[in-house]
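Heads up, the chain below is alone and in the form predicted on its own; it's given as structure tokens.
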Amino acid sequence: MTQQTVKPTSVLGHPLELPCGVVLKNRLIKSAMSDSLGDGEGNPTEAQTRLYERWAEGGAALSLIGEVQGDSRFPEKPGNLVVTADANLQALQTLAKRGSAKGAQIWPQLGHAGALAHLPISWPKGPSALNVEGLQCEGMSLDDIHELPGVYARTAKLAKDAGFGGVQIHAGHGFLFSQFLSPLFNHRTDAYGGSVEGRFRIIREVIGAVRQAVGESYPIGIKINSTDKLAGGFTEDEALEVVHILNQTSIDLIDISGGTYFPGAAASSDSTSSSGPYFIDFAKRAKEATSIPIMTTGGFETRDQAATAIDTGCTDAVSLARAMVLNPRLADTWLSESGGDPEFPKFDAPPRGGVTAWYSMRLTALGEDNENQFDLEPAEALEIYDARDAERSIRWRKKFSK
């Protein structure tokens, strides 16, 4: 079929079941973000709480919470959620809730940043040692890699008990799993290194332990790279490899993204510009090797982009971050038949992270429902967000302590 001959609306406003019997409404998901909104000691804000529930009453089917901690030593961001039996519950109960409005799901990305947790308030870990321009890490021992299916586990029941509908483990962006998983960073030689296989099987035990904490028909999704774009890394070739193990888990549903924040590699996130889909070629080739519902993140701009990935059989969600930051009401706006894409600024010669950090600004914006007066050039969220993450980062070391 022809992108000329695609019903928009049919196709992004059909629910999707899960293999647990969980149904999406729709296939318009908001991708995981590091929104940076917590309070600096791992609880939600107000502002956090508002920006989930604005996407829930904007008709999305699924909202991610991005760089969700089980574990405060390893964290992305000072602005990160921390789950843990000490956490605040109220305040995740009601996170939870308003972010359910409509009948949408929330869901919490289940993160561990290894070797990129945040310098000032962590002493970062990998699957390997790292000594590297602008980044050095230390190795993990076998205690320390048998340590995170009970953190995951664990993590898992406590959202499953404030009311979210279900989490998502992050493999993907250059983070813990997404390390273990890339032969760059995983040297290891014992069980944990090694092939795919070895170097998934850390993955595939959180994924069972998680499971046995939630039960049948909680939905357990995961996000991974099909590359992480780097010379020796990995490889679009052992993603499909892992797509076709993880056929053989009971996840419900697979994201597909790819790149990683690792110092001087190309971040898409940072792209000032999209030549459509990202990953779309390898979220085909994955959803021909399992029967796992695939959802694809990066680079949808329009609604036929969206509504073709989806109607080709190239993937079976989209996923959306920075169309769903520009309007937050997307969802309801590409299942109506007038429709309408965002319109994506254009930023002349930004600093390095600067447009992420303008995203990020105005993730706070839509947060506190004054995106009307957001008037940052990226330069300038740059440097007010660098400002928040220093007097958070105080917070949390007085919080959890080094």
Ligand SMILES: Cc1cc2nc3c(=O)[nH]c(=O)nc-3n(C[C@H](O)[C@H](O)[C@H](O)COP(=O)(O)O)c2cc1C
Second form
Amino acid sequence: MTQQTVKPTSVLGHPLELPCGVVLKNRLIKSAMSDSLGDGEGNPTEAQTRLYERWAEGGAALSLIGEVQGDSRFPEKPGNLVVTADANLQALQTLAKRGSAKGAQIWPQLGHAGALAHLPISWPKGPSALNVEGLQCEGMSLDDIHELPGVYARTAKLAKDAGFGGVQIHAGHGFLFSQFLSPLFNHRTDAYGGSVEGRFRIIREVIGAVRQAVGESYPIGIKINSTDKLAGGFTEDEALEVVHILNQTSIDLIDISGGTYFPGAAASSDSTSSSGPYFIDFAKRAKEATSIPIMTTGGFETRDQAATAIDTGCTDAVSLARAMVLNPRLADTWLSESGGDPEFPKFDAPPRGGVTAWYSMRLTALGEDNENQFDLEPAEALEIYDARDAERSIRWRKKFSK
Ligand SMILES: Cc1cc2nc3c(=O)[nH]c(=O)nc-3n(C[C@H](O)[C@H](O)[C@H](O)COP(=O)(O)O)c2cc1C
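Okay, that is the form predicted on its own; can I get the form predicted together with the named molecule now?
To see the whole picture, the full complex is given below, headed by that same chain.
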């Protein structure tokens, strides 16, 4: 990327109109994070509501709630929200309302972990049966696949009724729709496999059903991988084909990311260092392939990087996960004249998953307004995080295994 030339505050502060007519008030988005703050029965907690309120008060144009499930059988973690007809609608309404402070948008990311569903509380099922080291799952039947558009449509409508301003369909990071897109997971020989168009088919059906459920003027985003970063996986050229296909759909915002949580693979959230935005070159190619606004996630650490990415036409908006955990007021900070970049912690040889756990536990501290006392090391954070999930798994099974 070349050096940014115009004022970062005006580049980042410029509103962004989505095809459905909804306007994001600036270009800074809080990326989807599985915040691990559900109560273990799929309901929001006060700490979770407070967390999104803080991001809204801190100036973010949009916050995405990671991994909100429409089917309790395939969660990513037992701290996920579950939005079904018997959900606690009042708690969801409160989350939507407080997360929309100061004109912010708050959207649930509609998830389904598929083959990567959290084992103690699920029976993983992906596009195809797999039995590799660290990953065993059943393959979905055609009936299983045909259920999905209805599930996503119902969840999106419930989200809309609860007051959330839009939804994002999760098709990245190795979870269900990313599995459908990836030849590593999808070995199907029917209409839902084979060519990129075939592997995309279920996503097209889901987008259509969600659009029908929420109407024309409601934002629907999608998060896709630019690449799985795995040999034999989903490639950039295939991702570009997906962007071309998405251009023919009613999607309002395409979130470009990459990497997967496939056993042994590199996940963006667990990286200890960044040499700049990870997927910006692909985002530029994607922007040339579609008129739908593009947001880009991964590796942004400084205001200059964010403003330059937009100013040079690589992306329309910048989405930040870890930087927004380090400073929940980051949007306002970057939109102020003085600015100020977050200081990223340096971890010395953290355990696998330790960095993501550290950020997750810091999310809890933010939700409890006590981040000033937060001093965990990644290994300690991982231990507390895993113990909390084990306890929540018991609650989850009690609630949902009926
Ligand atoms: C604690 C944590 C949880 C995450 N959970 C999700 C998630 O539920 N859905 C998702 O799409 N990405 C998730 N991510 C990935 C981020 O959205 C983002 O793609 C990644 O962290 C790279 O962006 P960053 O460099 O700004 O952190 C998570 C990241 C972190 C740190």
